[in-house]
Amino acid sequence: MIWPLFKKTLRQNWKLWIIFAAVLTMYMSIMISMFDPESIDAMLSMLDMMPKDLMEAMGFTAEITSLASYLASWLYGLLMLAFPMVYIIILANRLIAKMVDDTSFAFLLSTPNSRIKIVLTQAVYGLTSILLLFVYVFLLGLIMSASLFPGELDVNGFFRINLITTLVNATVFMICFFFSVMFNESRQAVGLGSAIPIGGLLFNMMGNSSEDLEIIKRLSIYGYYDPVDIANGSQMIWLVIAYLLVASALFGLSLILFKSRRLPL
């Protein structure tokens, strides 16, 4: 870890995680606020009225019976996926990418610390911006639904959502970060970066739509992710030795690329 680095991508990238932080602070709090404890059935038969592949797609499901499993179908099935996507490819690109396409890489590189180092202060930044989003997330979640619906949110429940999907995002973005390494130019690291997790994020739409489609929801990084099971306590252990194992590797594999190759610089 080179500290100075780490401190200087902070204030380089603050404004960015503020940001995200503000978009995911408003739709948590609306979709609490608009929860009724009292009228579940009543909000269901709202859903019988959409058209039912649409509602699957997006991640709603009927299967509500509680205010975890309200926000695990509502915010987590798509909003908490979608959005940190788009933060994590703008992040992933400036972390590696960006600074290779306009050369202030060879800034880093004049210094005594090594290609290792740097990787890894950059990849830890991330990793952790990632993390403190969601331990953000989980404490906003908490105290909302203390404040409005005091007793109602099952946190345990609620911290397996937020472990899981942390760790799904924590993953998307060591994929993104991995083009990022690879790559010597923005456009690319960014095209393909984000052509997965896009990707796999809408053949977890069509899966969920279809069951038909459902083997290719299987080949998404998205795949095997189910919120609501989650909040009621399934696929727990499997799912968090996965995604541990797939970023570890992206991990590895990001040092390794990085330590032997050429850059334009």
Contents of the next structure:
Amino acid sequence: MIWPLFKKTLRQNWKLWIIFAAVLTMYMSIMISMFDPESIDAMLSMLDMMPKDLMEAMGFTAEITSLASYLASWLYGLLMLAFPMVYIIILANRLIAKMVDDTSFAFLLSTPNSRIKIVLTQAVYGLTSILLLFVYVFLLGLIMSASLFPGELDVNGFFRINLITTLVNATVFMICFFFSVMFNESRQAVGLGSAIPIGGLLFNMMGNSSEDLEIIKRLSIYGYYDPVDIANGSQMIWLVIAYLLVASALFGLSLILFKSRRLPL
Amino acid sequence: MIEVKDMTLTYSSGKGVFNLDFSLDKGGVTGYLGPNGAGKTTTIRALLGFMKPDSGTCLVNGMDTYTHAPEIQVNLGYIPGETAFFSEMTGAQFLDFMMEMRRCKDRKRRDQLLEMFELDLVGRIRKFSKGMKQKLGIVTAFMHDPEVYILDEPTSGLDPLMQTRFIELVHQEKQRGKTILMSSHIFEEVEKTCDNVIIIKSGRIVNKSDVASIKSSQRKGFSLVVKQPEKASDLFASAGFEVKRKTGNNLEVFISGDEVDAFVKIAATLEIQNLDIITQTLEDIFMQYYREGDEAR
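And the form predicted in complex with the partner chain, for comparison with the form predicted alone?
The next block holds the full complex; its first chain is the one shown before.
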């Protein structure tokens, strides 16, 4: 870790974090305030009136029986994946590829710091900012639920859904970061780094919309769990391990790749 | 201090540098010259460890530039050819950041340099002019007082006054025993600063020599207006000089450095109406090398 570099990266990117935290705050507030324990049945019947495939594609599925599963369905099925994804794509590009593309990276390498340490620092910034984003979202959810619907939120279920969403976003970050490290041009890094998560999100929506297309979810990084099931307490230890392994492998690969790569600076 | 041993670095396009071999001893300024696309920046990429050579090695202070880049950077000052800064920073933030990255606390040298180049650090680098950015690059490369400098077109974008300041700075550093490798397009600057030059053409070194001997090998030219141009031209030609007939009674005669005496003696037998010296600049000589490189291929 190189602290001066971490500070520089923070100074450059904290506004981006604030913007996305604000967007997520807005959605969290709207969704929680719209929750009505009295008329959850009424709301479910309203959902039934909507085209079923469309609603399922958006991630609004399954047994919504509590505040936690309601949030899992309405927020964590799509919005808590899509918005952080945009944040991740922008951030990952800024952390490495943009500086290699415009050659300002030469200034980092003209200091007595190894490539490995530089890449490590940038990756740690990215992962930390995602972790903090979800710590914030989790605490916001707890506080808002406690003030609007005291005692309604299953804290354990809500924690579980936040944990898995943090991990899947960390994995998406490592995918984007890997491409940021790999390419000389921002254009290519952002192209591939966004194609994979956006494609993943689309496949996940298609997979949710029909039983026949369920298999297509396996092609998606997002397609290996159902947020409502997770909130309702289904087994997720293997999933946690799998995401950790994939993210760590990409982390390691990024370091190895960048260490030996030719840099046209 | 800087050693390049049989180094080849090629790109997929087939361009690159081939079998470069040169070394710079401690102390002194070496100019690295060549036309665009000759491989100057590629050589510098290898010397900074940005790219690993396909074969051969580059050493700075005895350490391999690719495997020991961070250690070498402690004592190296570098000005990139294309100076793209972290444009979101202000000038002062940038220098502070670079000092922190270098774990360098002494601001004395930095302040001296800022004063020398009259650089005002206020405002975002994004808004800096080309010249201000170049000055910022110079301060960044010199502020930690390193032993070795690798400078890629260090004066591009500077006004003549600041170019002169830069030449002074290079002289000072040379006197303090620093080793400097500097690529340049400005022959006057090379003439004023460099002890040695390396000329590269299409990825290969075509000449290595010291500036003093290049200058002494410089040919001299005279433009003459004479009464009897035919007779004069025959006399000079028979002495082995290169003669060019111009309009009317005007002749141009070129001689090598040690033929001045013979030239003057022949000229004394002629009735001369006017005589001018044609000054051949170092640029002409370099252009000659650039062309020779072409023919050698």
